[in-house]
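Taking the form predicted on its own, here's one chain by itself in structure tokens.
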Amino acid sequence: MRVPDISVEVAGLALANPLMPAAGPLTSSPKAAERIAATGVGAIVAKTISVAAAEVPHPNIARLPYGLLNCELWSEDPPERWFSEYLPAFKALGRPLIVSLGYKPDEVRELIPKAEPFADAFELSTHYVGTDPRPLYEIAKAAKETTEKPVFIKLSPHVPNIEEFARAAEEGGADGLVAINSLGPGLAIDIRRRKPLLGGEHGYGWLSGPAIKPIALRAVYDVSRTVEIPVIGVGGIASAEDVVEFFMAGASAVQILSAAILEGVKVFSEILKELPNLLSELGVESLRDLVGVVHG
């Protein structure tokens, strides 16, 4: 049996492999992104850019036995620095670049033209917790009216019916979905300091890592059976086995964040080394053949 093919295609983006960092601290600067690119990932997802720099509480990331709790926001650097300095450096890394933007339709219309020269695709970050899916339709529509490049909508796990929200994004013109965002808010307390582990008014944060993997898998499974557009899976992925699970649930690519923070960025290269071996063990010639195989 020949070496299994781990290349993928997502909404017209051809990737040498399915791995990419999720938007966040792993890609908060050109230096950070260079470390990720060196691991061999298939694409780079930049930390989310908004219309103004974020003011992030400190400390903003806490290590827990079951993952990470964070109160990170979007980039702490102003958008002007991203457009003049960061994104040109990201583009020079030679990997497909997905630029993450937030958070409202008018802001997306303002930001996309400035990022357009560097982006191969866009990811629109949402942490929407309401019950009306229309805002996802509207942000997808605003983006697709502004660019012809692929647009991915990141879904929150907190909505009452994630399939309905996925359909709204698809109807708005989204070319793909990213499932899921982190879970929360949650709270962790330092009992000796008698204070929350995280900064901010109440010390609240958002949970990611192994604890949310079953929720993320279920979301990918439900969403990929509902829409015709591809789904990028994210949430608790730390091994080649996890990647295969997400593909079987319906993902066409995956993103990793917490595992690379907890274990180091070597997790990307380790998965890339192990993935073909695992596919050979499973008798699979192409990773793409596994997409949605458990749907029945």
The other form holds:
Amino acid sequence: MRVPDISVEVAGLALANPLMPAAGPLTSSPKAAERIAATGVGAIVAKTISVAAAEVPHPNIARLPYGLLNCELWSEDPPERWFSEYLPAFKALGRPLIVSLGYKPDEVRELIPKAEPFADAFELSTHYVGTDPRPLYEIAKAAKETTEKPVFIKLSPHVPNIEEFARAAEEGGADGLVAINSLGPGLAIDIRRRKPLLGGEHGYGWLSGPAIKPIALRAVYDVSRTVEIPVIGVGGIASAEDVVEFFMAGASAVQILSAAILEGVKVFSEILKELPNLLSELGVESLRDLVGVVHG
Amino acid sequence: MYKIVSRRELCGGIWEYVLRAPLVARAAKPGQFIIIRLHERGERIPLGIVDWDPGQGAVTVVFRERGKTTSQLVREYCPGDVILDVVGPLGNPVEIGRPGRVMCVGEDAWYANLYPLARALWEGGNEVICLVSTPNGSFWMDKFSAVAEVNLIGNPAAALRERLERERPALVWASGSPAMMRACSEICGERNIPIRVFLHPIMLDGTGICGSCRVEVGGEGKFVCLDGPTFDGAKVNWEALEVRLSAYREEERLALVRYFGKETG
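Having displayed the form predicted on its own, please output the structure of the form predicted in complex with the partner chain.
Now the complete complex, all chains and molecules, led by this one.
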């Protein structure tokens, strides 16, 4: 049997492999992104840019026995630096570049044209966690009125009916979805200091890593059965087996963050090495053949 | 008199202080430290110079609030206040060179020592992987990630052992408690990987006169202030270091009791 094919195609983006870093500290600067690119990932997702630099509480990330708890926001660097310095350097890494932007329709209308020369696609985050899916429709629509490049909408796992949110994004013109964002807010307490572990007003943090994988898988499963557009899976992926699980649930590509912080960025190159072997073992010729196989 | 420019609690009990000390900021190199004294009757304590800005004339130190002096610093010294003495840069700068792939392991406030080292290694064209850990959260992840791959680990020795199964660095650096640096040195020793460590014994003058910081390295007596503060971890007599570090434990406890007016945790 030939070496299995791990290349994928997501919303018109042809990727040499399905791995990308999730938006966050792995890609907070060109130097950091360069280390990720060197592992062989199929695409780069830059840390989320908003209309102003974030002021992040301290501490903002803690290791827990089952993952990470973080209250990181978007990039702490001003958007001007991203457009003049960082994004050109990201582009020069020679990988498909997904630029992550937040968080409201007017803000993405303002940011997209500035990032357009460097982006191969956009990923949009919203702070929104209510029950009305309309804001997702609106942000997708605002983005698609501003750019012809693929637009992905990142979904939160907290909503009562994630399928409705997925459908709203699709109706707004989104070319794909990213599921899921970190789970929370949660809380961890430093018992010796009688204070929350993380900084910020209440010490809230958002959970990522192995603990949220089953929830992420379920969300990818539900969403990918509902919409026609592709889904990028994210949440607790740390091995080639995890990647295959997400594909079987309906993902067309995957993002990784926590595992790279907990175990090292080598996780990307290790998965890339292992994935073809695993596919051979499973008798699969192409990773694409696995998308949504458990939908039945 | 040295003014405190800014301070912030980086994570539970770990503090960053930026001090105005232009001459130190101009001369500082990775691996070096300062000795501070808060006031006329203050104890002298060594603190690693973990960042510096010659333009602003500022040096940064990071420490955990632990004994009487660090408690007094955190409770009574705010931005705008002055501390009596800042002496430095003391100790020998680290020779960076081109080792290639370097793994830096650090725990608690001590992991800040790895930052200037990682930055210099990275600027020298080396590949740097930092494994860092605190019992409660993390700090400077953004600063570290600009110059190194940074992993938030659990137990440092266990994490180092696991990483060394997967990849082989040319050199390991460790900065943490003596027990942690000893464990890391043993793990590297089993694999014939060279390891350098940051020692932080009791120190007084920092110029080799008092002898308080004497350690045994490779069977020879060394002064951490003059010969260090970094040494070959495989050659350090860790037992002797731990005995010295605990020599004044009762006096240290009493100083804390006197300061707080009661027994503390």
